[in-house]
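We begin with a single chain expressed as C-alpha coordinates, specifically the form predicted on its own.
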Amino acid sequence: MRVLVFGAGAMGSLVGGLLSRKHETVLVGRKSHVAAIRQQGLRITGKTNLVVRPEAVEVLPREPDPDLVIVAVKAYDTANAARALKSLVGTALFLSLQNGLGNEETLAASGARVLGGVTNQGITFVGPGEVHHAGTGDTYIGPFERAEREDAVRVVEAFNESGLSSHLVGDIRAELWLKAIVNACINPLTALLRAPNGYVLRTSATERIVHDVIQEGVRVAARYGVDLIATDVFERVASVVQATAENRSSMLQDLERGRRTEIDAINGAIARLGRKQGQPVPTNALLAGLIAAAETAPTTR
(Lines of atoms letter the chains of each structure in order from A and count residues from 1; the text may use other names and numbers.)
(Lines give C-alpha, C1' and ligand atoms only; values in the text may rest on other atoms or scores of the structure.)
Protein backbone atom coordinates (compact mmCIF):
# COMPACT_ATOMS: atom_id res chain seq x y z
CA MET A 1 0.00 0.00 0.00
CA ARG A 2 0.90 3.65 -0.31
CA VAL A 3 0.82 4.95 3.27
CA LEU A 4 0.86 8.53 4.52
CA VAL A 5 1.56 9.12 8.21
CA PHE A 6 0.27 12.56 9.19
CA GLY A 7 1.94 13.51 12.43
CA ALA A 8 5.31 11.75 12.62
CA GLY A 9 6.01 12.15 16.30
CA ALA A 10 6.94 9.20 18.50
CA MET A 11 4.05 6.88 17.61
CA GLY A 12 3.72 7.98 13.99
CA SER A 13 7.42 7.50 13.42
CA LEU A 14 7.49 3.98 14.88
CA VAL A 15 4.44 2.80 12.95
CA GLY A 16 5.44 4.53 9.74
CA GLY A 17 9.02 3.38 10.05
CA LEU A 18 8.05 -0.27 10.45
CA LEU A 19 5.48 -0.09 7.66
CA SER A 20 8.09 1.43 5.33
CA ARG A 21 9.94 -1.90 5.23
CA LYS A 22 7.04 -3.42 3.27
CA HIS A 23 5.05 -0.47 1.93
CA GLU A 24 5.67 2.85 0.20
CA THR A 25 5.49 5.19 3.19
CA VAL A 26 5.66 8.96 3.61
CA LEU A 27 6.05 10.61 7.02
CA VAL A 28 4.77 14.16 7.50
CA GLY A 29 6.49 15.77 10.47
CA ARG A 30 8.37 18.69 11.97
CA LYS A 31 11.23 20.34 10.09
CA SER A 32 14.11 19.12 12.27
CA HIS A 33 12.79 15.55 12.41
CA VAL A 34 12.24 15.45 8.66
CA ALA A 35 15.73 16.83 7.99
CA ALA A 36 17.34 14.22 10.24
CA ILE A 37 15.44 11.35 8.60
CA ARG A 38 16.46 12.55 5.16
CA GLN A 39 20.12 12.77 6.18
CA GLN A 40 20.60 9.64 8.26
CA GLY A 41 17.36 7.67 8.23
CA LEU A 42 14.97 7.05 11.11
CA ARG A 43 16.67 5.29 14.03
CA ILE A 44 14.48 3.10 16.24
CA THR A 45 16.05 1.78 19.45
CA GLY A 46 14.90 -0.37 22.35
CA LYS A 47 12.52 -3.27 21.79
CA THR A 48 13.04 -2.67 18.07
CA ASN A 49 16.52 -1.80 16.93
CA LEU A 50 16.99 -0.70 13.34
CA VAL A 51 17.38 2.19 10.92
CA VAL A 52 14.80 2.68 8.18
CA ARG A 53 14.57 5.26 5.43
CA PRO A 54 10.96 6.25 4.72
CA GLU A 55 10.30 9.37 2.70
CA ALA A 56 9.89 12.33 5.05
CA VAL A 57 8.31 15.69 4.25
CA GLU A 58 7.14 18.79 6.11
CA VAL A 59 4.00 19.43 4.07
CA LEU A 60 1.42 17.17 2.48
CA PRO A 61 2.73 15.88 -0.88
CA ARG A 62 0.51 16.52 -3.88
CA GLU A 63 0.97 13.06 -5.39
CA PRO A 64 0.67 10.16 -5.55
CA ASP A 65 -2.49 9.81 -3.48
CA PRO A 66 -2.07 7.36 -0.58
CA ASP A 67 -4.25 4.30 -0.08
CA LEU A 68 -4.07 4.71 3.68
CA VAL A 69 -3.71 7.85 5.79
CA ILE A 70 -2.63 7.21 9.38
CA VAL A 71 -3.52 10.19 11.55
CA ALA A 72 -1.12 10.39 14.52
CA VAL A 73 -1.28 14.05 15.53
CA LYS A 74 -2.10 15.16 19.06
CA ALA A 75 -5.83 15.02 19.80
CA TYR A 76 -6.12 18.80 19.99
CA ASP A 77 -4.85 19.02 16.38
CA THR A 78 -7.31 16.53 14.87
CA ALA A 79 -9.65 19.19 13.48
CA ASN A 80 -6.72 20.95 11.79
CA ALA A 81 -5.52 17.61 10.40
CA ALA A 82 -8.97 16.86 8.99
CA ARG A 83 -8.94 20.18 7.14
CA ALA A 84 -5.41 19.64 5.83
CA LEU A 85 -6.29 16.15 4.59
CA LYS A 86 -9.64 17.08 3.05
CA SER A 87 -8.39 16.56 -0.53
CA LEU A 88 -7.74 12.86 0.24
CA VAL A 89 -11.19 12.08 1.65
CA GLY A 90 -12.54 10.72 -1.63
CA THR A 91 -9.65 8.35 -2.32
CA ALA A 92 -7.90 7.28 0.88
CA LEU A 93 -8.85 5.21 3.88
CA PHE A 94 -8.23 6.98 7.19
CA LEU A 95 -6.94 5.32 10.37
CA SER A 96 -6.69 7.20 13.66
CA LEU A 97 -3.99 5.97 16.06
CA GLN A 98 -4.47 8.77 18.56
CA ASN A 99 -5.07 9.13 22.26
CA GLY A 100 -8.41 10.03 23.71
CA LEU A 101 -12.03 10.23 22.63
CA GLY A 102 -13.56 12.12 19.70
CA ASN A 103 -10.78 11.86 17.09
CA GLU A 104 -12.61 9.40 14.86
CA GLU A 105 -15.79 11.46 14.99
CA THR A 106 -13.86 14.55 13.90
CA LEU A 107 -12.30 12.73 10.94
CA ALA A 108 -15.62 11.15 9.97
CA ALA A 109 -17.30 14.58 9.95
CA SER A 110 -15.15 15.44 6.92
CA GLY A 111 -16.76 12.58 4.99
CA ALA A 112 -13.79 10.23 5.26
CA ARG A 113 -13.89 6.45 5.46
CA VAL A 114 -12.57 5.96 8.97
CA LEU A 115 -11.02 3.08 10.84
CA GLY A 116 -10.52 3.38 14.57
CA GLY A 117 -7.34 2.08 16.11
CA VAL A 118 -5.71 1.75 19.50
CA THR A 119 -2.15 0.68 20.11
CA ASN A 120 -0.37 -0.17 23.34
CA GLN A 121 3.18 0.50 22.20
CA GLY A 122 5.40 2.50 24.52
CA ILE A 123 7.33 5.07 22.50
CA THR A 124 9.58 7.97 23.46
CA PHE A 125 10.69 10.69 21.06
CA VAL A 126 14.44 10.91 21.69
CA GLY A 127 15.22 13.71 19.25
CA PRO A 128 15.22 14.52 15.53
CA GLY A 129 15.57 11.29 13.59
CA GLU A 130 15.28 8.93 16.59
CA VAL A 131 12.56 7.28 18.68
CA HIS A 132 12.92 4.74 21.49
CA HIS A 133 10.62 1.70 21.53
CA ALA A 134 10.29 1.23 25.28
CA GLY A 135 7.43 -1.28 25.43
CA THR A 136 5.62 -3.60 23.07
CA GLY A 137 1.89 -4.16 22.94
CA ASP A 138 -0.92 -5.14 20.60
CA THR A 139 -2.82 -2.91 18.19
CA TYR A 140 -6.57 -3.19 17.62
CA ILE A 141 -8.21 -1.93 14.43
CA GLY A 142 -11.80 -1.92 13.26
CA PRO A 143 -14.34 -0.06 11.10
CA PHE A 144 -15.63 3.17 12.64
CA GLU A 145 -17.62 4.98 9.96
CA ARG A 146 -18.06 4.33 6.21
CA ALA A 147 -15.20 1.84 6.28
CA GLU A 148 -15.83 -1.85 5.67
CA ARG A 149 -14.56 -4.92 7.45
CA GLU A 150 -12.41 -5.72 4.42
CA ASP A 151 -10.69 -2.33 4.78
CA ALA A 152 -9.74 -3.15 8.36
CA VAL A 153 -8.56 -6.65 7.39
CA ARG A 154 -6.20 -5.22 4.78
CA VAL A 155 -4.66 -2.77 7.26
CA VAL A 156 -4.34 -5.40 10.00
CA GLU A 157 -2.52 -7.67 7.56
CA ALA A 158 -0.17 -4.84 6.57
CA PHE A 159 0.60 -4.09 10.21
CA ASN A 160 1.25 -7.73 11.08
CA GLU A 161 3.57 -8.33 8.16
CA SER A 162 5.51 -5.21 9.19
CA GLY A 163 6.09 -6.49 12.72
CA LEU A 164 3.24 -4.67 14.48
CA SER A 165 1.13 -7.29 16.26
CA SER A 166 -2.43 -6.30 15.30
CA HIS A 167 -5.96 -7.64 15.61
CA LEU A 168 -9.26 -7.03 13.84
CA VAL A 169 -12.11 -6.06 16.19
CA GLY A 170 -15.76 -5.73 15.34
CA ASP A 171 -16.62 -3.11 17.97
CA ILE A 172 -13.80 -0.60 17.85
CA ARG A 173 -15.75 1.89 19.97
CA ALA A 174 -15.39 -0.40 22.98
CA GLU A 175 -11.64 -0.55 22.41
CA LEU A 176 -11.45 3.23 22.07
CA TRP A 177 -13.23 3.72 25.39
CA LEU A 178 -11.10 1.05 27.02
CA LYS A 179 -7.88 2.70 25.82
CA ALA A 180 -9.12 6.14 26.89
CA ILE A 181 -9.83 4.90 30.43
CA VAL A 182 -6.46 3.11 30.58
CA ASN A 183 -4.75 6.34 29.49
CA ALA A 184 -6.82 8.27 32.03
CA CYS A 185 -5.32 6.06 34.73
CA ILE A 186 -1.70 6.11 33.57
CA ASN A 187 -0.98 9.40 31.83
CA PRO A 188 -1.99 12.04 34.39
CA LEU A 189 -0.52 10.12 37.34
CA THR A 190 2.84 9.62 35.65
CA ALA A 191 2.86 13.26 34.54
CA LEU A 192 2.00 14.67 37.96
CA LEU A 193 4.38 12.34 39.82
CA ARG A 194 7.16 12.71 37.23
CA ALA A 195 7.46 8.91 37.23
CA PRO A 196 7.59 6.13 34.61
CA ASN A 197 4.54 3.97 33.97
CA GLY A 198 5.63 1.25 36.37
CA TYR A 199 5.00 3.54 39.35
CA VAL A 200 1.24 3.76 38.74
CA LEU A 201 0.36 0.56 40.61
CA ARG A 202 3.32 0.54 43.00
CA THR A 203 1.53 2.20 45.93
CA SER A 204 -1.87 1.73 47.53
CA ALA A 205 -2.59 5.46 47.11
CA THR A 206 -2.11 5.48 43.34
CA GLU A 207 -3.95 2.16 42.99
CA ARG A 208 -7.00 3.66 44.73
CA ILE A 209 -6.96 6.57 42.29
CA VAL A 210 -6.77 4.13 39.38
CA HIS A 211 -9.84 2.25 40.65
CA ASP A 212 -11.78 5.52 41.02
CA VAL A 213 -10.88 6.61 37.48
CA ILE A 214 -12.00 3.23 36.14
CA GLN A 215 -15.32 3.19 38.00
CA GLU A 216 -16.20 6.66 36.72
CA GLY A 217 -15.10 5.84 33.17
CA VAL A 218 -17.06 2.60 33.02
CA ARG A 219 -20.25 4.33 34.20
CA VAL A 220 -19.88 7.11 31.62
CA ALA A 221 -19.10 4.66 28.79
CA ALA A 222 -22.28 2.71 29.61
CA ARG A 223 -24.34 5.87 29.11
CA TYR A 224 -22.93 6.02 25.56
CA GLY A 225 -23.73 2.40 24.71
CA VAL A 226 -20.35 0.86 25.55
CA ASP A 227 -20.46 -1.83 28.24
CA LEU A 228 -17.15 -2.42 30.00
CA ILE A 229 -16.37 -4.43 33.13
CA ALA A 230 -14.30 -2.57 35.70
CA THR A 231 -12.20 -5.61 36.64
CA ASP A 232 -11.34 -6.19 32.98
CA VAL A 233 -10.29 -2.56 32.61
CA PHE A 234 -8.07 -2.83 35.68
CA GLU A 235 -6.44 -5.95 34.24
CA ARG A 236 -5.69 -4.03 31.04
CA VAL A 237 -4.18 -1.16 33.07
CA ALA A 238 -1.99 -3.63 34.96
CA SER A 239 -0.94 -5.32 31.72
CA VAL A 240 0.03 -2.03 30.07
CA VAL A 241 1.85 -0.81 33.19
CA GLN A 242 3.86 -4.04 33.32
CA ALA A 243 4.67 -4.07 29.60
CA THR A 244 5.73 -0.40 29.57
CA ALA A 245 7.07 -0.09 33.13
CA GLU A 246 10.13 1.92 32.10
CA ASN A 247 8.31 4.10 29.60
CA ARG A 248 7.68 7.78 30.29
CA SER A 249 4.15 8.54 29.12
CA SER A 250 3.53 11.04 26.35
CA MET A 251 1.79 13.31 28.86
CA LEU A 252 4.83 13.30 31.12
CA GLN A 253 7.07 14.05 28.14
CA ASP A 254 4.79 16.94 27.12
CA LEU A 255 4.92 18.51 30.59
CA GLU A 256 8.68 18.13 30.78
CA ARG A 257 9.01 19.93 27.44
CA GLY A 258 6.56 22.68 28.35
CA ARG A 259 4.05 21.54 25.74
CA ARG A 260 0.29 21.28 25.77
CA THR A 261 -0.96 17.83 26.81
CA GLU A 262 -3.88 15.76 25.52
CA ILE A 263 -5.68 15.84 28.87
CA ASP A 264 -8.82 17.41 27.33
CA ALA A 265 -9.33 14.32 25.15
CA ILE A 266 -8.66 11.84 27.96
CA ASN A 267 -9.76 12.60 31.56
CA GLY A 268 -11.24 15.87 30.35
CA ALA A 269 -13.42 14.06 27.80
CA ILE A 270 -14.60 11.48 30.35
CA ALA A 271 -15.48 14.26 32.79
CA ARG A 272 -17.20 16.33 30.11
CA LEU A 273 -19.26 13.42 28.77
CA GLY A 274 -20.11 12.31 32.29
CA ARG A 275 -21.45 15.71 33.27
CA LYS A 276 -23.64 15.70 30.15
CA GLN A 277 -25.27 12.50 31.40
CA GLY A 278 -25.49 13.62 35.02
CA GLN A 279 -22.80 11.16 36.11
CA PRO A 280 -20.44 12.06 38.97
CA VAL A 281 -16.84 12.23 37.70
CA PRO A 282 -14.86 13.90 40.52
CA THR A 283 -11.59 11.98 40.09
CA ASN A 284 -11.34 12.46 36.35
CA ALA A 285 -12.32 16.11 36.70
CA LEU A 286 -9.69 16.65 39.40
CA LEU A 287 -6.90 15.01 37.38
CA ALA A 288 -7.90 17.03 34.31
CA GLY A 289 -7.76 20.24 36.34
CA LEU A 290 -4.39 19.40 37.91
CA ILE A 291 -2.79 18.65 34.54
CA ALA A 292 -4.25 21.85 33.06
CA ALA A 293 -2.70 23.77 35.94
CA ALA A 294 0.63 21.92 35.56
CA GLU A 295 0.81 22.95 31.91
CA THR A 296 1.29 26.57 32.95
CA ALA A 297 3.23 26.03 36.18
CA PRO A 298 6.76 27.49 36.10
CA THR A 299 8.29 24.15 37.12
CA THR A 300 7.19 22.55 33.83
CA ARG A 301 9.37 24.87 31.77
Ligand code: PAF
Given for the second form:
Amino acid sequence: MRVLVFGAGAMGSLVGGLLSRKHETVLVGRKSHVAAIRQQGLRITGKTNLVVRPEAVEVLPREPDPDLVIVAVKAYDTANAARALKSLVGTALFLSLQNGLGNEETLAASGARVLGGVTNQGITFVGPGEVHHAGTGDTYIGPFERAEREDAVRVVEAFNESGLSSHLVGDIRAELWLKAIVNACINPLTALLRAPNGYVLRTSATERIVHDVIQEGVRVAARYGVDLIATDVFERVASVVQATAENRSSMLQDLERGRRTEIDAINGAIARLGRKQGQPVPTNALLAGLIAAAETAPTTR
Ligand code: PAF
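Right, and the form predicted in complex with this ligand of this protein, after the form predicted on its own?
After this comes the whole thing, all chains and molecules, with the earlier chain placed first.
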Protein backbone atom coordinates (compact mmCIF):
# COMPACT_ATOMS: atom_id res chain seq x y z
CA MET A 1 0.00 0.00 0.00
CA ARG A 2 1.28 3.51 -0.78
CA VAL A 3 0.52 5.69 2.23
CA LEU A 4 0.65 9.45 2.58
CA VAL A 5 0.50 10.80 6.14
CA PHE A 6 -0.62 14.42 6.10
CA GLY A 7 0.46 15.95 9.40
CA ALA A 8 3.59 14.39 10.88
CA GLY A 9 3.04 15.46 14.48
CA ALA A 10 3.29 12.95 17.32
CA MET A 11 0.45 10.71 16.10
CA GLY A 12 1.17 10.98 12.37
CA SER A 13 4.84 10.22 12.94
CA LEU A 14 4.21 7.13 15.07
CA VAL A 15 1.59 5.68 12.71
CA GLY A 16 3.50 6.60 9.54
CA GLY A 17 6.79 5.43 11.02
CA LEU A 18 5.40 2.00 11.91
CA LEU A 19 3.56 1.62 8.59
CA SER A 20 6.77 2.50 6.70
CA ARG A 21 8.31 -0.81 7.78
CA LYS A 22 5.87 -2.67 5.50
CA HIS A 23 4.44 -0.02 3.19
CA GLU A 24 5.78 2.76 0.99
CA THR A 25 5.10 5.74 3.28
CA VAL A 26 5.53 9.48 2.87
CA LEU A 27 5.22 11.84 5.86
CA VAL A 28 4.27 15.47 5.25
CA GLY A 29 5.43 17.59 8.16
CA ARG A 30 7.21 20.67 9.48
CA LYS A 31 10.59 21.75 8.12
CA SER A 32 12.81 20.88 11.10
CA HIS A 33 11.12 17.47 11.67
CA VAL A 34 11.40 16.61 7.97
CA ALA A 35 15.07 17.63 7.87
CA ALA A 36 15.89 15.51 10.94
CA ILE A 37 14.05 12.45 9.56
CA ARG A 38 15.91 12.79 6.27
CA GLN A 39 19.24 13.01 8.06
CA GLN A 40 18.95 10.43 10.85
CA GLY A 41 15.62 8.67 10.32
CA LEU A 42 12.67 8.86 12.71
CA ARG A 43 13.49 7.72 16.24
CA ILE A 44 10.62 6.17 18.22
CA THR A 45 11.33 5.52 21.89
CA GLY A 46 9.31 4.14 24.82
CA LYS A 47 6.82 1.32 24.27
CA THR A 48 8.27 1.01 20.76
CA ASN A 49 12.00 1.36 20.30
CA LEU A 50 13.32 1.74 16.80
CA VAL A 51 14.57 4.03 14.09
CA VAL A 52 12.63 4.00 10.81
CA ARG A 53 13.24 5.77 7.52
CA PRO A 54 9.98 6.87 5.91
CA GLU A 55 10.20 9.42 3.12
CA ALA A 56 9.61 12.89 4.63
CA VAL A 57 8.58 16.05 2.78
CA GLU A 58 7.48 19.55 3.74
CA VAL A 59 4.98 19.99 0.94
CA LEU A 60 2.83 17.55 -0.94
CA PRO A 61 4.81 15.92 -3.79
CA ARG A 62 3.75 17.28 -7.20
CA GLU A 63 2.19 14.03 -8.39
CA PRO A 64 1.49 11.96 -5.30
CA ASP A 65 -0.17 8.64 -5.97
CA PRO A 66 -1.12 7.19 -2.58
CA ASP A 67 -3.70 4.45 -2.08
CA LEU A 68 -4.33 5.74 1.43
CA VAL A 69 -4.13 9.27 2.83
CA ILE A 70 -3.99 9.42 6.63
CA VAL A 71 -5.05 12.83 7.86
CA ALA A 72 -3.33 13.53 11.19
CA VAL A 73 -3.33 17.33 11.37
CA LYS A 74 -4.85 19.16 14.35
CA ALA A 75 -8.65 19.36 14.17
CA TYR A 76 -8.58 23.13 13.48
CA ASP A 77 -6.51 22.44 10.32
CA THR A 78 -8.78 19.81 8.77
CA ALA A 79 -10.47 22.22 6.36
CA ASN A 80 -7.06 23.40 5.09
CA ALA A 81 -5.94 19.78 4.76
CA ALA A 82 -9.07 18.93 2.74
CA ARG A 83 -8.29 21.80 0.35
CA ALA A 84 -4.63 20.77 0.00
CA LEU A 85 -5.56 17.14 -0.67
CA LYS A 86 -8.43 17.85 -3.07
CA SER A 87 -6.55 16.43 -6.11
CA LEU A 88 -6.40 13.00 -4.44
CA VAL A 89 -10.13 12.70 -3.76
CA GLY A 90 -10.82 10.63 -6.91
CA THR A 91 -8.04 8.10 -6.41
CA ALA A 92 -7.15 7.69 -2.75
CA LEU A 93 -8.98 6.49 0.31
CA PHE A 94 -8.93 8.94 3.23
CA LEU A 95 -8.59 8.01 6.88
CA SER A 96 -8.85 10.57 9.66
CA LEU A 97 -6.96 9.68 12.84
CA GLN A 98 -7.63 12.96 14.60
CA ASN A 99 -9.04 14.06 17.90
CA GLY A 100 -12.43 15.73 18.11
CA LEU A 101 -15.78 15.83 16.33
CA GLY A 102 -16.40 16.96 12.74
CA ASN A 103 -13.13 15.95 11.01
CA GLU A 104 -14.62 13.13 8.93
CA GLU A 105 -17.53 15.36 7.89
CA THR A 106 -15.09 18.05 6.69
CA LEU A 107 -13.08 15.52 4.63
CA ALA A 108 -16.24 13.92 3.22
CA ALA A 109 -17.54 17.33 2.11
CA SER A 110 -14.76 17.39 -0.51
CA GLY A 111 -16.21 14.24 -2.10
CA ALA A 112 -13.62 11.85 -0.67
CA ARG A 113 -14.13 8.21 0.29
CA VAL A 114 -13.63 8.48 4.03
CA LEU A 115 -12.83 6.04 6.79
CA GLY A 116 -13.21 7.21 10.35
CA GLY A 117 -10.61 6.25 12.88
CA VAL A 118 -9.84 6.72 16.53
CA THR A 119 -6.68 5.77 18.28
CA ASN A 120 -5.89 5.68 21.96
CA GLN A 121 -2.11 5.71 21.61
CA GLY A 122 -0.28 8.07 23.96
CA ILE A 123 2.53 9.79 22.07
CA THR A 124 4.77 12.73 22.89
CA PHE A 125 6.57 14.79 20.30
CA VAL A 126 10.08 15.01 21.74
CA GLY A 127 11.67 17.20 19.09
CA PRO A 128 12.66 17.11 15.42
CA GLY A 129 13.15 13.49 14.32
CA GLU A 130 11.89 11.93 17.57
CA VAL A 131 8.62 10.84 19.18
CA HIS A 132 8.08 9.02 22.47
CA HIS A 133 5.52 6.21 22.53
CA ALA A 134 4.38 6.66 26.13
CA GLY A 135 1.28 4.46 26.15
CA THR A 136 -0.13 1.81 23.88
CA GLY A 137 -3.77 1.86 22.91
CA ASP A 138 -5.95 0.23 20.29
CA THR A 139 -7.11 1.83 17.04
CA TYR A 140 -10.67 1.50 15.71
CA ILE A 141 -11.40 2.00 12.01
CA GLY A 142 -14.64 1.85 10.02
CA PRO A 143 -16.34 3.20 6.91
CA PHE A 144 -17.63 6.77 7.40
CA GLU A 145 -18.75 8.00 3.97
CA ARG A 146 -18.49 6.48 0.45
CA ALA A 147 -15.97 3.94 1.75
CA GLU A 148 -16.76 0.23 1.85
CA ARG A 149 -16.27 -2.30 4.59
CA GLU A 150 -13.53 -3.94 2.45
CA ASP A 151 -11.60 -0.63 2.41
CA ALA A 152 -11.59 -0.59 6.19
CA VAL A 153 -10.60 -4.28 6.33
CA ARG A 154 -7.51 -3.62 4.15
CA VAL A 155 -6.42 -0.70 6.31
CA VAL A 156 -6.99 -2.58 9.57
CA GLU A 157 -4.86 -5.44 8.19
CA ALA A 158 -2.08 -3.05 7.17
CA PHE A 159 -2.12 -1.46 10.65
CA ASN A 160 -2.03 -4.81 12.45
CA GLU A 161 0.82 -6.11 10.24
CA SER A 162 2.77 -3.00 11.15
CA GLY A 163 2.34 -3.44 14.90
CA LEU A 164 -0.58 -1.04 15.42
CA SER A 165 -3.24 -3.09 17.18
CA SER A 166 -6.42 -2.23 15.26
CA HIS A 167 -10.04 -3.32 14.98
CA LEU A 168 -12.71 -2.99 12.32
CA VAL A 169 -15.88 -1.33 13.63
CA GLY A 170 -19.29 -1.24 11.97
CA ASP A 171 -20.48 1.92 13.71
CA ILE A 172 -17.54 4.31 13.57
CA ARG A 173 -19.78 7.26 14.55
CA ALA A 174 -20.28 5.73 18.00
CA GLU A 175 -16.50 5.24 18.35
CA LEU A 176 -15.87 8.85 17.32
CA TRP A 177 -18.28 10.13 19.97
CA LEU A 178 -16.84 7.77 22.56
CA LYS A 179 -13.30 8.97 21.81
CA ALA A 180 -14.40 12.61 21.82
CA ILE A 181 -15.86 12.16 25.30
CA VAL A 182 -12.71 10.31 26.46
CA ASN A 183 -10.63 13.25 25.20
CA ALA A 184 -13.10 15.69 26.81
CA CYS A 185 -12.35 14.03 30.16
CA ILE A 186 -8.59 13.58 29.88
CA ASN A 187 -7.24 16.44 27.78
CA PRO A 188 -8.47 19.62 29.49
CA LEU A 189 -7.91 18.25 33.01
CA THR A 190 -4.33 17.18 32.27
CA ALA A 191 -3.67 20.47 30.48
CA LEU A 192 -5.06 22.62 33.32
CA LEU A 193 -3.36 20.56 36.05
CA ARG A 194 -0.09 20.19 34.09
CA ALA A 195 -0.22 16.51 34.96
CA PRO A 196 0.16 13.26 33.01
CA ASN A 197 -2.93 11.23 32.09
CA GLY A 198 -2.63 8.96 35.14
CA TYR A 199 -3.61 11.90 37.38
CA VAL A 200 -7.12 12.22 35.93
CA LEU A 201 -8.73 9.59 38.15
CA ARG A 202 -6.44 9.95 41.13
CA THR A 203 -8.58 12.38 43.16
CA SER A 204 -12.31 12.41 43.93
CA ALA A 205 -12.52 16.00 42.66
CA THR A 206 -11.23 15.13 39.17
CA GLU A 207 -13.26 11.92 39.12
CA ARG A 208 -16.46 13.95 39.77
CA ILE A 209 -15.61 16.25 36.87
CA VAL A 210 -15.04 13.21 34.63
CA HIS A 211 -18.50 11.84 35.54
CA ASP A 212 -20.13 15.21 34.75
CA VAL A 213 -18.33 15.50 31.38
CA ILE A 214 -19.50 11.98 30.51
CA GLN A 215 -23.14 12.55 31.54
CA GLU A 216 -23.35 15.70 29.43
CA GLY A 217 -21.57 14.10 26.46
CA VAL A 218 -23.74 10.99 26.49
CA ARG A 219 -26.94 13.12 26.51
CA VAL A 220 -25.75 15.23 23.57
CA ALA A 221 -24.61 12.15 21.58
CA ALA A 222 -28.02 10.52 22.11
CA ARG A 223 -29.74 13.41 20.30
CA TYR A 224 -27.47 12.64 17.32
CA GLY A 225 -28.63 9.04 17.32
CA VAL A 226 -25.52 7.70 19.07
CA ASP A 227 -26.46 5.66 22.13
CA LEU A 228 -23.67 5.38 24.65
CA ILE A 229 -23.93 4.07 28.19
CA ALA A 230 -22.28 6.34 30.76
CA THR A 231 -20.75 3.48 32.74
CA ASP A 232 -19.18 2.01 29.56
CA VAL A 233 -17.75 5.42 28.70
CA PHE A 234 -16.31 5.72 32.20
CA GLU A 235 -14.70 2.28 31.79
CA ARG A 236 -13.11 3.40 28.51
CA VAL A 237 -11.81 6.57 30.16
CA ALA A 238 -10.36 4.50 33.01
CA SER A 239 -8.67 2.04 30.64
CA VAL A 240 -7.16 4.82 28.47
CA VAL A 241 -5.99 6.66 31.62
CA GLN A 242 -4.36 3.46 32.85
CA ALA A 243 -2.77 2.50 29.51
CA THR A 244 -1.40 6.02 28.93
CA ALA A 245 -0.79 6.97 32.59
CA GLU A 246 2.66 8.40 31.92
CA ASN A 247 1.74 10.25 28.76
CA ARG A 248 1.29 14.00 28.66
CA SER A 249 -1.90 14.50 26.64
CA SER A 250 -1.76 16.25 23.29
CA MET A 251 -3.57 19.25 24.86
CA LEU A 252 -1.01 19.54 27.63
CA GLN A 253 1.79 19.32 25.05
CA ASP A 254 0.09 22.05 22.98
CA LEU A 255 -0.26 24.39 25.98
CA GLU A 256 3.32 23.75 27.06
CA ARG A 257 4.54 24.76 23.61
CA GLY A 258 2.32 27.85 23.51
CA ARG A 259 0.27 26.39 20.66
CA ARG A 260 -3.41 26.45 19.94
CA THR A 261 -5.25 23.41 21.37
CA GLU A 262 -8.03 21.23 19.93
CA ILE A 263 -10.47 22.25 22.68
CA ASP A 264 -12.91 23.67 20.15
CA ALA A 265 -13.39 20.25 18.49
CA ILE A 266 -13.63 18.41 21.84
CA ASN A 267 -15.38 19.99 24.89
CA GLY A 268 -16.14 23.05 22.76
CA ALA A 269 -18.01 20.92 20.20
CA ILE A 270 -19.95 19.01 22.89
CA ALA A 271 -20.93 22.31 24.55
CA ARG A 272 -21.94 23.92 21.24
CA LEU A 273 -24.05 20.96 20.12
CA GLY A 274 -25.61 20.65 23.57
CA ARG A 275 -26.62 24.31 23.65
CA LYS A 276 -28.17 23.94 20.19
CA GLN A 277 -30.33 21.12 21.59
CA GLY A 278 -31.16 23.15 24.71
CA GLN A 279 -29.29 20.66 26.90
CA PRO A 280 -27.32 21.74 29.97
CA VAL A 281 -23.57 21.38 29.32
CA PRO A 282 -21.99 23.43 32.15
CA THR A 283 -18.92 21.26 32.77
CA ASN A 284 -17.88 20.95 29.14
CA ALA A 285 -18.50 24.68 28.64
CA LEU A 286 -16.46 25.56 31.72
CA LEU A 287 -13.51 23.36 30.67
CA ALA A 288 -13.64 24.77 27.13
CA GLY A 289 -13.61 28.32 28.52
CA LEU A 290 -10.71 27.62 30.88
CA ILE A 291 -8.57 26.07 28.16
CA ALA A 292 -9.34 28.93 25.77
CA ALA A 293 -8.18 31.31 28.52
CA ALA A 294 -5.09 29.20 29.26
CA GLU A 295 -4.09 29.37 25.58
CA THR A 296 -3.46 33.08 25.94
CA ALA A 297 -2.36 33.19 29.57
CA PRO A 298 1.25 34.37 29.93
CA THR A 299 2.26 31.28 31.94
CA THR A 300 1.74 29.03 28.90
CA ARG A 301 4.55 30.70 27.01
O1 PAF B 1 -5.00 13.51 22.83
C2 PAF B 1 -4.37 12.62 23.43
O3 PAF B 1 -3.40 12.87 24.12
C4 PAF B 1 -4.76 11.16 23.20
O5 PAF B 1 -5.92 11.14 22.40
C6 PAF B 1 -4.99 10.34 24.46
C7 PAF B 1 -5.59 9.00 24.06
C8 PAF B 1 -5.89 11.03 25.46
C9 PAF B 1 -3.70 9.93 25.12
O10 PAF B 1 -2.99 10.97 25.71
